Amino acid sequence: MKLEDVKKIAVLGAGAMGNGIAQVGLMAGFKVAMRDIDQKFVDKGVSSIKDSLAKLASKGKLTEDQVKDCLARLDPIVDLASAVKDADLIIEAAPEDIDLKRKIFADIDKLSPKHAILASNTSTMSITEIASATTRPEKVVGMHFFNPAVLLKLVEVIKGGKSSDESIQVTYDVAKKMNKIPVIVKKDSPGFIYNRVNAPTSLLLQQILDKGTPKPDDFDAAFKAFMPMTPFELLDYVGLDIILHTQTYFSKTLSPDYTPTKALRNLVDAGTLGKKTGKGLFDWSAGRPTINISSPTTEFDATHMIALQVNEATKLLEEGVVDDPKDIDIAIANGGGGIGPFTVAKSIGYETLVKKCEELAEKFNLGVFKPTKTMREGKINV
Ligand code: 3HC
């Protein structure tokens, strides 16, 4: 199978990402099935697609025209069968509950044609594990975009323990072809490239909000000048609920110092759940919140941030999960704005992110903080 050979792209869920991604693929030239299981969730992700191209239509980054060509292209739709009958790309996009998504690939792979290739957009889990769910894991491969999908370039094309060399060339492929930067994760691991560099200032922000200080406005008022969205309110974006699933997938995969915090349960439990329900940290009731950024935070600061990234990417080197360090700086930049960790170890100098690493350990008592080897060797080269 080729590139050539993709011409209609279903994807499995309107939610944010699903959504996000059929629109991507409809920009791309595919013709895309956009389905939910139930009416009202794929008429919001049409209205979340059709916003998003009116508002690029009003930038001039799309004519009239081709948004009128995109919304032809789109098919929007419950049934699973009709959605992926003629499907040669599926893109499913669910909620983060492991069999949930075993249940989707065994029955998409009764319903897709055989040449078709399968990709999960998990955030974290094991490719390898939703392909054994079907008769053809040599075709099942991750494709995890960012949100917003529209936006970001970066997406992390996952080779799962069976994946052919065939279907992840096709996805990177594809990946360019909708103008993203794809980057390949050769080895299956919990929470790929970009959420497991952000795994543990996740769970710093998390312990943080269970210490109860300082305040989610506090901390954000120290990243403000220099970051598109800060810590907490990028929380609030993706999701508490998102960040409880990844929280407890990481505790069972990687280590119980990432058993999800008192706190974070709370706000789940209370359905406060962030931008998507209108409140989380903050109120987005009225769209963006405004961060007080009257009292910032002295207590942390974005050394504090970087030194655990730099230390999480490290151990990706240690495990394989990449060989490249610049493939890490690549998906870092471009999955969510920034700049790559080891570019800016290299200005601020891998003693000071060794101690920072070391500080947080002790002060949290979490080995996941500890700085690695290769971090205190600091010889990294990117
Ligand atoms: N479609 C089209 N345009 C959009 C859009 C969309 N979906 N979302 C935002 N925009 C436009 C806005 O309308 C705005 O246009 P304007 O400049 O003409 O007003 C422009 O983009 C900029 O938006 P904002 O003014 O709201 O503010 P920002 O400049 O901060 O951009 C942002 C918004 C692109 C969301 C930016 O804040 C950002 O990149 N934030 C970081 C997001 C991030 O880190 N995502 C990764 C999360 S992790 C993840 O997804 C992995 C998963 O597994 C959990």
Ligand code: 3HC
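Numbering follows the first chain given and starts at 1. Bear in mind that the values here come from a model prediction, so they are computed numbers and not experimental data. What changes on going to the form predicted on its own:
- Considering the motion between these two forms, the entry in E64, F226, G320, Q39 that lies on the hinge linking the two rigid parts is G320.
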Given for the second form:
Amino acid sequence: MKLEDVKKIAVLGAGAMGNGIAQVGLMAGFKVAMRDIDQKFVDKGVSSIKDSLAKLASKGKLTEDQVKDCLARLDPIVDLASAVKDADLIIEAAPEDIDLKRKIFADIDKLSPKHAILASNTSTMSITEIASATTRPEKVVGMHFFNPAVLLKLVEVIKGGKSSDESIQVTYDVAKKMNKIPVIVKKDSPGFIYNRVNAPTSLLLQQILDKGTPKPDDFDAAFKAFMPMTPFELLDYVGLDIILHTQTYFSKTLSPDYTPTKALRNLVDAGTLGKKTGKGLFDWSAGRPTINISSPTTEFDATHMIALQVNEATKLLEEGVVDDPKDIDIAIANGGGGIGPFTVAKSIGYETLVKKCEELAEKFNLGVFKPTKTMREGKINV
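Can I have the other form now, the form predicted on its own, not the form predicted in complex with this ligand?
For this one, just the chain is written down, with no partner chains and no other molecules.
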């Protein structure tokens, strides 16, 4: 199978990620079936696509004819069998629940053509485990888009334990045709690249929250001048329930050090989830919170966060998840903006970063913060 054999894509899920992926497929010239379990979800997804295309047209990025052509190739649908029966590539964009994903893959394995590639848009979960629910693990891959899928360039193409090179190559080529920047994750590992590199910084924020000092406002004040969205504000934006879910998964698959803290659990139990509920670590009821910059913390700085990211990135190299440090920098730069960790490390110096990791490992008594052998050697070239 080659790129030119992919004519129709079925996207399973019409939520924010699903309709974004469907739109990207339409804009790349594919026929797209967008399926969800209820007509109201499908209708909402179609409405989002229409609004987004109209916005692009108003900015002169698409013509009215191109908008009409995109919508003519969209098949909004509820029936799963009809959605996948003639699809060449199926992209699952359902909630992050491994049992749900395995059920979907078992179903589409039976209902779709034998040549079809089955891809999961999971952000952290094992492609190998998802693939084990099918009779064609060689055709199962990860295809992780970033939100909003229409705007962000990174697509992580993940090789499961039995994914064939052909399936990976076709998925990579489809992502390129969608005008994305794909990076191949060579070994199925929790969090893949982007979410894995950022996992320890999220853990650090939880530890600070648990300790009760510095306050989120004071911590974020130290970052406000050079970050479009500050660290604790970003946790709120993502959703504290999502953070809890992801950290729980990492605690089982990476290290018990990721076990969610009492402070995070209490916030989630109280339904204080961040932006989506109007209140989290900050008050979102009147829109984006204003960070009070009057008393920035001096206990932590940006170098602490960078040190943890660089250290985690070296683990991906040591574990064979990625061969080339350049791929990690490309992924981080295109998954949410910013500069790749190894590029930043070059300007700061590994000696400084190693000290920061040691300082955090000692302060919080966490092994995941300890600098790796590769980090200590500091010989990474990008």
